[in-house]
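Next up: a single chain in structure tokens, the form predicted alone.
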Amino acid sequence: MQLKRENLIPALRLLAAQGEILVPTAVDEKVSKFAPWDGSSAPDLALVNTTLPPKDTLFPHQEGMYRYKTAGEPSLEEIVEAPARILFGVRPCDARSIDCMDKVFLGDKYEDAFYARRRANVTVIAHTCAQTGPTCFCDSMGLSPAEAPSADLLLSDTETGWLVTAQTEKGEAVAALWKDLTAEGGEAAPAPACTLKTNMSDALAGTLVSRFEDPIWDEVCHACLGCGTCTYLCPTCYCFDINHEDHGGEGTQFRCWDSCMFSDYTRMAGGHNPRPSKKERLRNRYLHKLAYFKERYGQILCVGCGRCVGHCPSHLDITAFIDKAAERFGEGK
């Protein structure tokens, strides 16, 4: 079925009636996010992707766990806060970021409660990309710009629209909603390739754990200037800290993001840190994106959606790192 993009802002307003709608929406002239959708301008799909993720839908920034009093009677309260929300215009490479964080959080061993109430309440509506940006790399990471499979629907581009492809019961509710405003015909445009290749293979990710040691990593280290931009603009990072916010007798007890760049983040109550030097740090992360998850999961937790690559300030690119090991090790495609 397709949706002509004349009945695109109907198709939102029916939508809108469900939860409040997330859609890429430019900040300003560097930056864009997902945000509300106004109730009545189409939202900027041409974006190729948002400067910030779409992850604080799901695991926000700061986040409240439990509420406390310790004067009087104590009690416990748990916050519960779990809208219903649309992502809408989600990209592939996003879309496999939300998939990645399902997997940390709504494991088979531990399920996160908070994220689990923010997940059951969301929707995504995922957007195939129409080009590439000059960062973008999920072709490398074994994703396609024309894919995204575990959205709930996925709305691929035409000349006139885009056809509608429902992937689950949340997605056929949504194509449900749509029917009087869909109709057939359509053909999806061709998938474009990536502008940025990387050399990444499934022998890589078992040689960079086994070359823990190489000093490849005294290499790579040195421009890392330890700020943690590259985790925070990252979909698939999930670090956090707890803390809590006291009042005199009661409280709020909340978590919010942390980055495994940052000196202190292992750092342990006695002064010890196993993890004393930007080399460490940077191998911890690029091992994590690149082999340990997928030793634990399945799969890369790199997505390539090239953010980390365009927004270091000290241009340091993952991509990079991946060639020069392959062509290293002798692990190349």
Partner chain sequence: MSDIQSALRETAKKLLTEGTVTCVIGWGETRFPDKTTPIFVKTPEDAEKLVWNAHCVCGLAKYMLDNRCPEGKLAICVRGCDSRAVNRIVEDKQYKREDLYLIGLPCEGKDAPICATCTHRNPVVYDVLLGGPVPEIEVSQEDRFQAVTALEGLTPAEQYDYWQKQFSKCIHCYACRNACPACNCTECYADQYRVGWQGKQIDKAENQVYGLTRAFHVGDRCIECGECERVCPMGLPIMSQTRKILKDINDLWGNYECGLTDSRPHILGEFDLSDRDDFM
Contents of the next structure:
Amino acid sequence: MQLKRENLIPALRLLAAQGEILVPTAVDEKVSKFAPWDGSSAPDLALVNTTLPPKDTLFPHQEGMYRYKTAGEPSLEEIVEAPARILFGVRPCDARSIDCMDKVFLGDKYEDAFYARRRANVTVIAHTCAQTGPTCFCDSMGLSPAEAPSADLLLSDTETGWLVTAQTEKGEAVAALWKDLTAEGGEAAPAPACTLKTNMSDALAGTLVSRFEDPIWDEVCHACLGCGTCTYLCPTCYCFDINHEDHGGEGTQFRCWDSCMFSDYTRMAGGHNPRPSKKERLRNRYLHKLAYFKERYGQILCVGCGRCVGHCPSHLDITAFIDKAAERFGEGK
Amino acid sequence: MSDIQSALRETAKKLLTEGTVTCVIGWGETRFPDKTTPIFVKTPEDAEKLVWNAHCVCGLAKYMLDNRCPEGKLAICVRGCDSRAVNRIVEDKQYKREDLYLIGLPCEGKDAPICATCTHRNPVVYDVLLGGPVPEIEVSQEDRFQAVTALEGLTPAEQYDYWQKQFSKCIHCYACRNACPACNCTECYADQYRVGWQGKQIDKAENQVYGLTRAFHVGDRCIECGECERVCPMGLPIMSQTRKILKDINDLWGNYECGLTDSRPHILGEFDLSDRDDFM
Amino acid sequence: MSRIGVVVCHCGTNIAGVVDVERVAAEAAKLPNVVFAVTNKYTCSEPGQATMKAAIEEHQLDRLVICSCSPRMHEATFRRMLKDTRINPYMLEIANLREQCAWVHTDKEKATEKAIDLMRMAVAKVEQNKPLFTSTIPIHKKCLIIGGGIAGIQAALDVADAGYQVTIVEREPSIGGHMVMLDKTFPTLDCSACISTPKMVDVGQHPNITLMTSSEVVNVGGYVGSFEVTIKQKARYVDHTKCTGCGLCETKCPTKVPSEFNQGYNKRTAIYKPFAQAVPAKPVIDPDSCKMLKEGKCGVCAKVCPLGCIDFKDTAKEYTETYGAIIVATGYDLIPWQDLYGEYGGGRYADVITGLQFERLVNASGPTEGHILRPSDGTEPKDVVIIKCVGSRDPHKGKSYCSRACCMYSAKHAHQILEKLPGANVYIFYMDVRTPGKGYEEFYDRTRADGAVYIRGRVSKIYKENGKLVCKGEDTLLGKPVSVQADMVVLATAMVPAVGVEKLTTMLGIATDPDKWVQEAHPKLRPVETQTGGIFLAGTCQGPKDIPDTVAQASAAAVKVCGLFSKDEMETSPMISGVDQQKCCGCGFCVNCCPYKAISLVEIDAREGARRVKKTVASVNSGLCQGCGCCTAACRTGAIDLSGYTNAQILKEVDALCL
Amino acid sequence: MSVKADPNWEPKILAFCCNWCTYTGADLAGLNRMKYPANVRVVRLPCSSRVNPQFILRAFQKGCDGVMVCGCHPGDCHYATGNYFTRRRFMLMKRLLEYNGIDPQRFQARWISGSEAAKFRDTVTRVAGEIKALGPNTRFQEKWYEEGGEAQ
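Could you switch over to the form predicted together with its partner chain, since the one displayed so far is the form predicted alone?
Full complex below, order starting with the chain above.
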């Protein structure tokens, strides 16, 4: 089925009834993120990658968990906040990142109630990439700019509109909703290739873990400033910290993002820090992205969206590291 | 530009072979032609990787704080702003000047917005200077504080809305703090949750309080290198806060510019009986 | 979890009359961690305190909040009460419900609401309190007195008589200061030497007093109870332990130089005692004039000395001692009037002299054996003009303050002239006559009765005209210009701090006022103390004054020292700053804003990752810190914190305010 | 439970007072039974130089409508030079706050000595009046109040 370009706005209006639509919008000339659709203008799907990933809708920067009262008669109530939302215009790399988060928070051994509630009410409508950005390298990471297997619904570019392929029940529901706006025919335009290449391989992941004390880590880490930009912009970083905010007799317990690159992230009560310097922290982040996650969940945690490569203040580059490691340890494809 | 680059490589090679320094910090290639990244050259052969072009925008001085008790000497390539950053860190007693070997590089300005109002293109402190000094551009106080005066003209409501919109974008990644040479504490107040200075929550008021507190902490020692605005992923106008404090200091207590060899000492660390007093 | 007790005081009807104390107590009971909340008629009374002590035991409280009158009233009382309970005296917070709530508000509802807020703030703060313990610092029972004038002498005698060791450091070769230069002292006209030399001899012979003349303090470290003071004694080239003061060497010495003591009016030898009654009564050699030391010729004194006390190879020596207290008694100097008052001849006319020079002329042991003679030609003057307020009360050319003693000593000079030179005329140009002491006014009346002519006005110009000094001025009472032909003019010049005292005050770290006099802790309530603990002051170093006030201050300072020395150890307040050396980055911002220079950067061993390294951090000297907290606001990381008013406490207090 | 919604709303003003001068002046005002509005809550500190500018931000963030810093007159500080530093710090902080949209009257610093009880009363009365005219402070308000529904 194909959705003509001019039917986009009516389609979105139909969707709006289901819940709040979040589309990629440019906040100002430097920052863009998934913000509520203003209900009239066509979303800018040509925007390469939003500065802030869509993970904020499922795993908010700050999420109230419980509200408690200690003065008078103590009370504790869970904060339930799971509005129905539709993520529209998600790129294949972000769609894959949502899949990674699902594996963590909706895992077999433990399911995170807060995340689960939100995820149940969110529909992900992916959109294939018409052209890739300078820092995109998703095809080196086993993804394709033309497919988003984990998304609910996929819109593939055609000359006159988009090819609608539903991939889950939620996707079916949306496709059904749009059935009189879509028509037969149209075939997807050829998928573009990423300009930035890096030869990541499963074998390399294994060697990196075995090369824990290799001097390569020391060579790469020095330029890092230890700020949290890469982790907060990364769609697949899911570390969080729990804290509370109290006002004498009452307050809230909340969960907020945390970054393994911060110096105090692993600082223990007695002041000992198992990852005291940048070397350990950067090594931990790269290994988590490229190897540890794969060992546990079977897929690499880096979706190649290129946000960290584009926004790192010191211009560190994970693809350069991968190529350097591959060439040094002879794992090149 | 390239003869300075080769001179830089020669100097680095000489320093490393003679063993006067253990490491040379400069800029190196990345896979993107329009970007360079700080590199840490430890062997004479690697000196070939040092580059000097219009894309060397990353500040280098802050990296000395990775090892506050160094064994050997550390060489750093210093443009005008880096040399002031070195002065800043040495004046704040976080590093000893004799543990540093500064390779001075006069800079015609890089592709960063701050370079338009850069008052000191020639390094103010160096051990060796590569290439002749470049002509300084004349920056009047109006240009220096142009953004600040514009904001001062607004009404309190407009001012608050402007800052409210800016600070609500802050995602607390602390890139501004980690890039700023004046932010050189071993343990930042923002990381001490037990004391209760600052919560971990991300909301409009908390971001604004963090922004203002950091502005007050570094405002009177800010060397106007523009790193905070360059590194901020969300594009906050952080310099307009610190430059506001610098503008007030200039208005209240006379000409004040930080990080220069003849800079006045830390202004909040001293007082004058004849200070202006609005609190009578 | 802390167990907090809250007591809300009625204070009779002072508080209960306006604030609903029962409701405050009820609100307190609702707060988390508050396990005991009650009201009390008179909390500060004996029964009031007894009920609190019982409650502390019964409810096992570990913190206490008392909502009563101002903490400035009963904080000490309640802290003493807690001393004999299980609660540390500093786990206490007091909410001011009387002076700052009940007494100043009329609207009962709003006052009660404010009282509840104040109570909630106190409870929030007390939760963050930590037990504090007073620490003690040792007191070395040795007193250092800087300056050997009458102030230093009197203070030394008082402290030494109380049985403590005293060291006097005096710049000149002999003690005595300015007072021993004077002839008579007002108002009783008893001879200055007769009342000061016996005290000087007592000082010389007192077993508890060590005298260090020709010496200067070069370094002061440490703090109250243990000041590390380095004293440098100039080379004297005479071994005072062997010398008996026979004076043979002085008679034989060939070189003659102007005597500073006699203001240059007569000569003294290179090896000399400044004046006859000098203490120690042993000569010293002046290296600037002694031929032997300058050119290596002569050495007569060494030859004639029966005991071989002369040693030309003598060098300056430095001694370092520990003192428990320091008394600053550095005295005064006269203002350099020659550079300021060109209209009075600027020093060109020999017969225009200062009061001090006049004192030497009129002094029996002075250069003229007491005959008042004109320094220019040695003749007796017939007409003498005395000009007062030269440099004093003159903000444009000199000092803005009044030098207090000149009115009286000018009257004394007039009296001496009229007495010693029958038929002489004395004209005194004055702005005001200030006679604030016992018997002062009567002395002034007697001088006028003796014939001294007081002219109300200031001399505008002095110039020489056929051998006479013409003083042109104005008599404001007659409203007419006046001019007097005088043979001699005596100027009552202003007192200024002793030359070089700034070096000493910066070494000691004590403040000086804009005119560089030493700053007393409080002009009315603590006149002999400085802001720095253990450093006291006496005499004109604190400001112009006459001899009675100086001696009174000297004895006051002495009793302050004896009070300090009466205990072996001194308790220091625990509410002082402390540094968390883990957080401190050694930036030193706190160091230069501490009024007491109590913070210093020290090197400690620390661990950086796996390496042992030297790290520079701040450290607070508990003896010097007075707990103002200025450093805590300068510290970005909050590494330095003030016990009793920590950052956490104040933050919680502010949070509690706005619920 | 916030008081912001009801009409005869009373501003809540926080005053950091130095123990040796202003706090004594306030006590003296009490001894002389002077009257002033009940809006000011005093935090007693050893010296005005103990006030960290971050406390001012904290006060506004937690819902104060006005903040005052009071200390001894420069030159009379019990700790000699404490208030000279206060003066410099708050000359800068006041301008920074105004630059960020805080109404100038909401933050005031005043030198009030131990004997100036009348000046303390007049200052408090004036500030309370000014802030009542300004209305509740919505600047820097924590989210906690936003969930409460008023503020902005």
